[in-house]
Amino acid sequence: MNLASWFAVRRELSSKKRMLLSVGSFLLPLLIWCMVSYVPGIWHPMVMISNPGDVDYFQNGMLVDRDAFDEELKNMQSAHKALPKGDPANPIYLPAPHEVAKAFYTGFTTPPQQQDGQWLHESLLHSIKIIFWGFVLSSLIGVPLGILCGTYSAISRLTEPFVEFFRYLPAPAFGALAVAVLGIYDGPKIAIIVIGTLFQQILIIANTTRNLDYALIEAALTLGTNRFKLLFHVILPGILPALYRDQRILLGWAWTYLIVAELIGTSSGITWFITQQARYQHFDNVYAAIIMIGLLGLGGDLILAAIGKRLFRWDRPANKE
């Protein structure tokens, strides 16, 4: 296999090939991951105690730093002691592949700690809920005033300065205003993903729309299609597939505000039980509910990308990719 077919410049590659870089996309961190947890020459900065000797504050199964393990080990042997043994190993908040595996498996079936706690798909599930109703209320206002904005220039210019200056306000700014208003439930939550959401989406809603071929109306408006019915018969159907990437991207833009949402109030969902297994130094369920999110994240993604190409079939330049 020759090297140029593989850096051809904005050219797309052969199916079997961009198969095999996907894959290769997620191999490649795992393999880092694999290796600087299971290879004991890399990384390795701490030792766990297998023999603490007659080192009076070891104990078995104890992670030391590698320094006061060398030192312990010299003092030891200059008095003439029992030596402490011990193997190279990775600090706590760095678990091993297998154990994250494993953690995300045990996660589902171990029953919450606390009587009143969540079982983890409860957790997740309750994110979910915050998600879905953040985006489906920015969605309410954002899709219809950023397609007005970019039909009517009246309406862009009342509207697009004043979201221009607030979409720089970082929306966790507003969390102790939204629990003031909202309480201390979802309310506040819900709000959080708005804000951050909402804002982005009218703008490049707008833009979208703005990006209509205008000939395309022109060739409506002498066809003897009126104001009203330009909107919902060329403009809305014209930019569809646009809008629908949007969405898809905007969504992304609103899991990245789940964790603060969730911090704010009484903290919950995923975030929740994140902080809870980190308190407890259960760090394997952390990176195991880290992915999660990923994972429901970008499936998401896929799934939404898939009905797309199904929905817009008319729209070359989706099909492509």
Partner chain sequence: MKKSIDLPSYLDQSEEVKARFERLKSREVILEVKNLCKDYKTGKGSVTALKNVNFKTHRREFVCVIGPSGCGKSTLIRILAGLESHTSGDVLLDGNPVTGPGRDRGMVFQGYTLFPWLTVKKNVMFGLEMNNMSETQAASEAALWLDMIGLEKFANSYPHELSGGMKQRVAIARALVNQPRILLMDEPFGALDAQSRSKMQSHLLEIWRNVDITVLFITHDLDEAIFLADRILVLKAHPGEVQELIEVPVPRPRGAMQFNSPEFLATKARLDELIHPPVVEQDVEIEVKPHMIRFTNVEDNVE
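The structure above corresponds to the form predicted together with its partner chain; please provide the structure of the form predicted on its own.
Next up is only this chain, free of partner chains and other molecules.
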């Protein structure tokens, strides 16, 4: 194997190498997780009791700290009583991969154990609805305003200083105000996603618009186009591939704000599912739900990337992904 071909500076990798590295980026964390879960000598700070012996508070299946187990083992040895037995184990908040895989399956096939619980798919669908409306509302304002800021210096100077200030304000800080204005249901959650993405959206799209080759604009003005046609026949088509990529990135930001948004007066959604499962120490379900969020986000982005390749066949960056 020629290592130099793998680490060539700014040289495009072959499709086979890209695929291998992409698969490896997932297999490497999974391998570490498996090692921590299944190889006793790596971590395993707990002991799962298989036989309590004469220790009165030990029970079968109980997790105890290794130090506490060793101390009770010495006490029973010195007292010549039945010794406790146990197997190395990890804390309850770190389930093994097979336990999470099982929870991933049962989350869609087994009814919730709690009376007020939700199915995993119900929680996910509700959260997707929150993401959709929050991002759509943000885009309806952010995309046009960003294009105008990137095109006209006067609008940029009037808008961007305040946007630069406001984007440093943490969106969750507006949670109480959003509840007071919009109630305790989905309105505040959507508002937090809008606040978290809108101001970043304006700045990013304005910068994308400014990066358009100015020769195209000069040529259009020389040919006598008006401002309306300049926007819709020159600037918008010129930035469309980059604008599409910006929206894909910003959609990922909307997913990061979802958990924070759903903490506001929530009784539904994926955050409610995670909170309920953590409350009852069903951490395998917690991990399954978190992984599902990642799969939905990554899957959606891959679908959007594939659509982008078809929509913008002339765009080189879109077709390198």
